[in-house]
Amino acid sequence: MLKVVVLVSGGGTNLQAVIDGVEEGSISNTEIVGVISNNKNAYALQRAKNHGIEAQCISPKDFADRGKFNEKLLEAVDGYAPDLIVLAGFLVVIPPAMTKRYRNRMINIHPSLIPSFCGTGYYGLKVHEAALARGVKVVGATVHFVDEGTDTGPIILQKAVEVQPGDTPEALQRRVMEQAEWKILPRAIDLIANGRVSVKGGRTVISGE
């Protein structure tokens, strides 16, 4: 049984995802054993204990330093001992501490086609203001695993997703959450689930596909 921690900043659409997954067996083999939010107001707390999982906040701004906050936040992961880490809209810097021990075992969702409108500066709305300001005709989300850099992990999955005449950031932010993100997130971490995942010279290899 996969053992998931889910790190959430907002509302939490993603770890829905996750939830409705796990709960209709989409995504087999998984336990979600915590979620964690640096945003004491973020729904996804409450996503969370609707469903019976344990929820708690830890934010930086009850910290004297972020070397503290840090500290506090992986010892709260670590608590759990979880086999994957499920970053669904964190937007808190990862501390190198937990990405060097989670090594291939932290997932993120970003909400671009990696490597096209990624990086520092690129979540949230802002993604997808940047691809209608260049005129792409084509978006989409990937799934990725997560090391020091910024969105630079090997990839697992990317789903593409049309730009339609007349779209606002908004509606585009909107069809690429329903059309990609809520369908690649929960995959991914059924493949990795079941073992079909593993990460060879910097790229990802699945099985079985």
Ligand code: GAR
Contents of the next structure:
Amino acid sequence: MLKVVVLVSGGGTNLQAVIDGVEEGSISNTEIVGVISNNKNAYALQRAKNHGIEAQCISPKDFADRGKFNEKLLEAVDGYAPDLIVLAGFLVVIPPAMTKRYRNRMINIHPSLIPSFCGTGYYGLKVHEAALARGVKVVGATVHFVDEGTDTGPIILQKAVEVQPGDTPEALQRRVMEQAEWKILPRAIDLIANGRVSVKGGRTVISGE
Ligand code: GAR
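What's the form predicted in complex with the named molecule like, now that we've got the form predicted alone?
Every component of the complex follows; first up is the chain already shown.
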């Protein structure tokens, strides 16, 4: 059984897709053991509680400095002894010690086709604003392992989504979530839980495909 901790900051629709996948069985061999938010008002915390999943808030605002927050966050994650950490809209810089300890055991969902519209400053709606401003015709989402960089780790799955005439950033964000994020994040977890993802030379290999 893959023990998963999900880190969130906001609405938690990706968390919901993972919860639903586990409950419906499209994600097999997996248990969500905890949800951690940096934001006490995140609706994601409520989503976890609605499904009987332990949820807690660890906010940088409650600590004297970033180092103390990082220590506490890592301690809380370690407390669940997870096999996999899932960053599902977690908008906090990951402590370097966590990246090191959970190498190839921490994944992130990003709302673009990496390497487009990613890196520092590209998160949430900003990604979709930038895509519309550039006038690209195809966007999408990526699930990748987390390394020391921002959105630079080995790519696990990607899915493309077409831009429609008249799209607003909000409309595009919603379509990318519905058509890409909520599909590839659960799929990636299922693949990992069933031992089908390995990393070789900085790239992933998915077995049986
Ligand atoms: C999602 O679109 C996710 O891809 C994005 O934040 C949103 C969270 O929504 N993540 C990033 O931009 C990370 N760089 P949710 O809380 O409803 O899942």
